[in-house]
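Form predicted alone, single chain, as structure tokens, below.
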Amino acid sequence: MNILTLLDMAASGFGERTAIGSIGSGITYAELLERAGRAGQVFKDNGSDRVSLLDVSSPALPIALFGAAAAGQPFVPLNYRLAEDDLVALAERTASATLVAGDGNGPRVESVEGITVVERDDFLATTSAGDGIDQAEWPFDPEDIAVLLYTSGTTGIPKAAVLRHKNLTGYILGSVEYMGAAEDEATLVSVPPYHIAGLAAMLSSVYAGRRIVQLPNFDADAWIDAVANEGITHAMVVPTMLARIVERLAERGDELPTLRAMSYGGGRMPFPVIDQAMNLLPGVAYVNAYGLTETSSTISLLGPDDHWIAHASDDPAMRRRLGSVGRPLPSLEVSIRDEEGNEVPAGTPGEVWVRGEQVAGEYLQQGSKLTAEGWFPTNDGGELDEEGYLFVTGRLDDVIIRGGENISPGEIEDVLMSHPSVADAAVIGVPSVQWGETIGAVVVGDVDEAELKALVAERLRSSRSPDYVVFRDELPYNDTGKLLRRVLRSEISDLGDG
């Protein structure tokens, strides 16, 4: 099955519905299918091996994504925010490719051998009329590569994650109801095209029949205005986005009556942020979606009922559930394993392993990272409670080893964030000759250092209390909401004795 099949089903079921843009001036599902076929013909005529996109979120994204599928070529979105040298390096790895470029990005890569640049406006004009690839010529091999996504590269050189058609369609078929969206539903996509969440939102909305409104670049005021002006019912954000939205909503006093559902993911959600969001927008169904690029997006969901039950509860154990990522999707298996790969009991921390049709676990030129039994070790630390709720503590690479003791930054960050004067916090290892690593905390907020150390010692134990506390006006995140711990390490590495 090809992801283009999802669009074909949508065009057959509700072809006259608006797929992309505003009602009355957007692109219908039937038109999107036709334009994807024309785009596929453009890509085949160019003789390239891949289709790339160097652009903000625009109608060119779905046309190029489905057009690549029609042409039988992998779709490779590139990060337009990269520095010139890094962008050129990725473009060289992507060649040979037809690259759709917008916002003046074409000249940045046009010198790369094997890259054929097509400007966004020309691409949209070309695909608005004419003949496309005949449906009888569509490729349908589920093993073909649908998308190559470069990882964010927060800790090293980006890897190209391989997502095959079977992975993406497996995710959609296992988690989305066909034609499940009401005709008035609209989703606001504000994450960039090179983020798995943006592509997953596109595919999910198409299969459900939901209108897609794209926000080219995230801005909290523009996001709020788009929700109000376009009658947005559904939206997906990363935690840093929601923090800014909540701040502006509190200042502006907007109520956003059309908004029905808000999903979030891509990083740890600070409890004060989601708590305030639920207070400001009490009529919204909140969903915490945890997933990875290598798993074609979502692994587990904390649903609306769980959010509101935990939000209203005085029971600390129940309130803690707001910090979980919910239960695994029915189509997936999740297991917590120790360092030897053995499954551990509920309540025991370890590494999150996942298995299912949507799980790719593969990188270009590196091959599959799946075990012989089909499991993908995610390198995320976590645990499952007795009721099957998954708690993710962070990347195992971020674990601090102090005097031979493994310390998860996440548990300390949760305690720091519980202080009412702390807006954000990150915990990292600081090199030490005596201990190997000591604990460094970088905090945003106006609070006494000794008070924070005492709070952690009281909630956890003294060995978990930060050895160093540094205050900053803000923490460094990339544009997809990932905390840049390497930046913090470079900034405070000289504090220790290592």
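These figures come from a predicted structure and were not determined experimentally. Numbering follows the first chain given and starts at 1. Rigid core here is just the name for the largest C-alpha set that superposes within 1.5 Å across the two forms. First, how it differs from the form predicted together with the partner chain.
- If you fit the rigid core between these two forms, you'll see the Cα of Asp49 move by less than 2 angstroms.
- The Cα position of Leu452 differs by 2 Å or more between these two forms after fitting on the rigid core.
- Taking the rigid core as fixed, one finds a CA shift for Gly37 smaller than 2 Å between these two forms.
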Given for the second form:
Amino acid sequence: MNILTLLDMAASGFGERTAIGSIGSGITYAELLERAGRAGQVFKDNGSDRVSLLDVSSPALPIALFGAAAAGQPFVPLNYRLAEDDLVALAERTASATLVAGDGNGPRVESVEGITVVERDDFLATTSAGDGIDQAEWPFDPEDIAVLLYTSGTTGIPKAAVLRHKNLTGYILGSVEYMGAAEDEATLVSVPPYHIAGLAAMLSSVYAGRRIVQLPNFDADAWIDAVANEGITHAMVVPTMLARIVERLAERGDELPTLRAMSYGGGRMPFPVIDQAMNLLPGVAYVNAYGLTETSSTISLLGPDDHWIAHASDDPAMRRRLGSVGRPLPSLEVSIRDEEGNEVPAGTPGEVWVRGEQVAGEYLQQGSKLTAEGWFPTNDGGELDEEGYLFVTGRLDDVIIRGGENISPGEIEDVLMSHPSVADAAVIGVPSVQWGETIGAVVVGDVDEAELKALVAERLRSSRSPDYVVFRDELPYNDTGKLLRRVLRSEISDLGDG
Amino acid sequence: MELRPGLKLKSAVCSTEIIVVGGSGDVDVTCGGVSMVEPTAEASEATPVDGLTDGTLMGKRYTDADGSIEVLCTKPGDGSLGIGQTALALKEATALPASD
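Output the form predicted together with the partner chain next; the form predicted alone has already been displayed.
And the full complex, kicking off with our chain again.
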């Protein structure tokens, strides 16, 4: 089966409902299927191997995503926030591709060999009218690659995570009820197209029949206005977004009566933020979702009832559950393993392993990372409690997640150590209420703090510049020369406020 | 018929279409008591066996007694799904809150 099957079923079951955009002016499911079919023809005629997107959220996203499936080509969204060199490098790895570009991004990659830029407006016009579509020619092999998504790996060089049609459809069939959404439901998507949650939102909303409203560039006031103006009932946000929304709601006093459900994920949610969100919007059902790109999005979730019970309780054990990612989806298995790969009992920390149809665990160059028994070691630390609630402690490989953005410490350390006066440097996450984590640098050397911050901002970008710089005579290493990040973390974690 | 996940089949007696979600091996998937066919097969004039006309529901999953075979209805119709003459049961979905 192919992700296009999901849209095909939506179009035959409730074709006249609005799939994307405002009621009245939006695109229906039947129209979305036709447009995807025409897009597929455009991609095939172009003769490239892949379909790419370099754009903020717009209706071009679902059309290109499903259109790529119709053409039998992998869909490869790119991060428009990347610095030029990084973006060009990814475009080169993505070629040959038809690349749908918007928001002024086209010229950034048009000189890359093998990339054919199609402007979003032209793409939307081309696919809005024309010949009927021939579904008989659509590919259907569930083993075909549906999506390639670049992740930020531990080395700092992005890996291309492979998601096959069987993974994505397995996720949707295992977690979403067909036509499960009431006709008045609408979801506000504010995560970008190059994030797994942004893609999963397209698939799950289409299959459930929930209208999609897109917010191209997140801004708390625009988000609140969109909820009010579009009658939004559902939304997914990363913790940093929720922190800003809560801040603005407290000032503005909006009650957002249409909003029924909010899910959050993509990083560590600071306790004060979710607590305040529940106080400000008491009518909303909250869901904490945990998942990875390599698992086709959500693998575990903490549901609304658990939120309310934890929120109302004085019992520290129950309160603590707000920091859990809930229970694994019924359609998959989660196991906590020690360093030798043996399962550990409840209450014992280890590595989170996951197995199921939606679990891809595969990269384009590196191949499958699944064990012989089909388990994917996530590289996330975690533990299960006696009742099966999963607690995730963070990336075992120390990637910093600052406001939903994955940051490899090694990348920043390399820049810091390029300074002639820096002898050694380590970069670690510092807990933060606003960002989930911020960047702390521990530096050995006689050098000005501001100079180091400026150096990183210049070489990488400002969001990667250390928020804190502390100096030490030396860094702690173990006897095999491995940097003891956990020692540093405990030493400087009190710098943050989270 | 050699089953595999992703295999599409259509009914020989009604408008039902399905996708195999789980199961493998040589299995006779039926609709209305008549073997289902490849989507490209020509329309037949077969009629359902009496009593095997409970119908199929779009988007619902059907499974055999031990759960080893599971199919998803992608187009509804009048026949009952089965393995040979044994009916498949409607699988109740686990209600999960929206997460993305």
